[in-house]
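Have a look below at one chain only, the form predicted on its own, in structure tokens format.
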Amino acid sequence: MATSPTEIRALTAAAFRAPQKFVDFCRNGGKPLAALINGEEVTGTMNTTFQTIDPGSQELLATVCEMGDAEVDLAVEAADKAFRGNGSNGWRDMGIEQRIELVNKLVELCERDRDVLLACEILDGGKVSELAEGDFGQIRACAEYFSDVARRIALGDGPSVKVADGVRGFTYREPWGVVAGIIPWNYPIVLTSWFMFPALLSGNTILIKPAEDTPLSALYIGKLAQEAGFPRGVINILTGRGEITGQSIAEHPGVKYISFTGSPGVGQAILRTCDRHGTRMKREMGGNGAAIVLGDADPGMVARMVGRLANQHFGQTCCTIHRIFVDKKIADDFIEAEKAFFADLKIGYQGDSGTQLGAVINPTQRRRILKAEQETIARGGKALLAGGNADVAGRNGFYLKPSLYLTSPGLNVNPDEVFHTYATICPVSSEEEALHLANSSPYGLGASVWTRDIERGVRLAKQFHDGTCQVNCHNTIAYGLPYGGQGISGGPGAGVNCEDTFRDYTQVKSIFVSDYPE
């Protein structure tokens, strides 16, 4: 049967309220939360504490303490003793079924405590139910995934070839040791899930720095772990600030790898820093999406399911559809399709039941979606909704309404990622205009194309400049397929999801045996 429409909806929130359990946990018998390094809860030597928050209403959640340079070495010493061991009994020679076991245990933890952890995603993160309950499956489907792979990549010694007369030579691959997890706070449970089993499953050791918005997830995942029984000092997770926490890590020599997942600016800045010292460092920096609509679409069907796409978690994905080329022979149909979409959208608080648009994370990320829709405006964009601030009766958070704008091929309007419900639409002449525009981004994580011609959506798809290119679908992952940007959005290595992410996450050198000269 047909999908109508009408059926597609935005993802929207159940009632939720906090668990006891969740609420114990932040309040943490009156004490700020404490880092966690070697198996220990260490509150820092800089006495400094920040707050995380709920976005919906501005109340506080927990008190956090902040990590600094003394906490960084503590915990990169204490990763790389549990890598080593004495030498033959640390993380990095213990057998694949032992850490699949202890990776399995800690999965069976949190789906005892769902709850805590769906907390985490909607009242830390500001999430609707419907999103945070999807992206807490990933959790086991991460560990699943690369418990597998992990079982077919063997590390070790390469198969052994005859290079010359009398010598042979054969590649050893290992982990590199200390690697660090720069998560940012729009995906926390999925992003943490996305770094730490594949890290650990190639034999790692890992420091855990989720963002100062939203650490609750990271910190209340390393609680389990020590549940679970993972060795002291194989899980650490470095709360505060990415300007005093994270630029730690990136400035640590005995941190060997880094995965981050954030800002170009912040990323590159990293990668700087990282180039001082030879530490390896893989980045996924954001996107500005593009969906091309082609005139054979259903106008209104395909507004619709862009809408929803534009709107998961509120715009706040970094994949997400921002920019949207529509054929002119069905541009005004579409316009009006999406702009009723976007303006039925229920805004409210994300744990009250109905909600598809909460507020934003916090007042930086507010301040700066004000200043992109006015700068859309000046830039010659046209409103067909124009955003601004939005009032949520009994809640102070940090609301905004969405906002649409119409465009045309001359101007540029929406030049960098704004994460928020807000998207172009540019009517066009052709798919071959619609490509140019399209791929005239310097961003490049995810791309669609919207029409009934599968194999010509096939052949447009494949000419995107993007990681993720899809036809009829966006912000599409699947295990097994690497999700990962080009241009500003992407750096080395193979993305995330596949096999090559755990490649990734250990390093191949070359052995060369000779016969011993007589």
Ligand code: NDP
Contents of the next structure:
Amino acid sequence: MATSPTEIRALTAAAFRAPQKFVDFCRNGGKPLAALINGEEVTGTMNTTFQTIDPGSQELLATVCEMGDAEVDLAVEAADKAFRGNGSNGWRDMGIEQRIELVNKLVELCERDRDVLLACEILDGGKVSELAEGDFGQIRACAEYFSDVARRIALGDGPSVKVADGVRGFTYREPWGVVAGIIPWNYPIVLTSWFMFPALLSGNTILIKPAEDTPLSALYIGKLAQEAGFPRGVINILTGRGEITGQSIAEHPGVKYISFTGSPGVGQAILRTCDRHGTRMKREMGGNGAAIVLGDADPGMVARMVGRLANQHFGQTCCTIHRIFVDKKIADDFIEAEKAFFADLKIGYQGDSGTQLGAVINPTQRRRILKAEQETIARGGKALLAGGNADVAGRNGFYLKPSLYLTSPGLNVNPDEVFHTYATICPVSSEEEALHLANSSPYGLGASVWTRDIERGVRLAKQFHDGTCQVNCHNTIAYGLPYGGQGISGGPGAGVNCEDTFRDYTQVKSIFVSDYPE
Ligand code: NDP
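Taking the form predicted on its own as the starting point, write out the structure of the form predicted in complex with the named molecule.
In what comes next, the whole complex appears, and the chain from above leads the way.
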């Protein structure tokens, strides 16, 4: 049955209030929330705490302890010990079915405490429930996918090949040992799952550094992992600021592999640090997503679809659509429909029913976005919707209006990721022009083509300089298909969520064996 354009709406909040278990978790008996190291709560030697707030109200949710060099040392030592055991009974030696059993137990506990984890995403992360519920589903989906991969991809000895007379060789694949996941604030549950499950199932032990703005999901998952019975030191959650805790993890030579998701600047800096002591790294970074709308598309329908996706998590999604290139033939109708969609978004508190555009994560982001709006105008963009601050009655959050601009080929009005419900529309004369403009960005995370002609769409999609190229959809992910970036948006290594991701959590050696010379 065909979808009517009016049925396409933005992700929307249902009314949400904090469950008591979440409130108790945050209060922690009046003490700051500690990190989890070696199965114990650690408050740290720095005697420093930070606060995590609800971005929609600026109400304090929890006070959290910050970890420094001493705690990173402690965590690396504990994770290494858990990895090796006494030589034969470490996490690396545990049978795959035993590891899967523990992972399953953790997933079940997450599902038991679904409302607490939803509270972490909605109240700490500022998400609407419709998105938070989808994110929550990734815990099981990710665990099941990587359990299946772990059963299929054998570690240890590869097939033996004859190298020369009396000489054979084979590969030996093994986990890295202690790995780390450094996580951004926008998708805490999703990224904790994406990093933790492949790392653990391939035999590594892990340090997780959640973002300072959204530490609660990872801390709660860490707590559930203890309840599930993971051996001490296998999962360690290190809370703190990027430049303190994150930097200390990057500088530690005992961390053998780091998975990072975040901004390109920070990812580049961590890679340089890691390279000094041989720590390997995988990076998934920001984007400046493009959507090309071809002349055969229904402008009203596609404008709503693009608007819905551009507003996912209020544009705070890494591959979000910020740049739209539309065939001149349908540009007027498309612009009108997109403007109406953006203007109709219901701005409000993320826990109130009907909200579609909530607060951005912190005041720095709000300032960055407001500056980007001014710069778009200064570079020649014409405001269709001017953005700016928004008020939500009774809520003191970081609220902004959506912004939309008209631009033309040759004007590079939005060179950087803005990370809000912000987009530019550029009418174009040909698909070649659209493709050239879409590809003229150093980012390369996600792009899409919108057309009734699927064959033409696929042909164009293949020409994007992006890691995820989509036809009549955007922001789509699927286990088994790599999610990664080209250009400054990703690499080295494969993207996440595929078999290669699992292999990325292992290293391979060549073993040569010659007959003993008689
Ligand atoms: P940042 O790069 O600022 O931070 C990411 C993580 O790195 C945080 O945990 C941060 O800690 C930490 N960090 C910051 N500085 C350092 C340092 N010097 N050493 C080690 N760690 C450090 O990104 P944001 O949190 O602002 O997230 C938004 C960005 O993430 C956007 O660019 C977005 O596109 C991208 N992203 C990419 C995705 C992808 O799959 N490609 C998915 C989701 C987001 P702290 O928070 O304490 O500063």
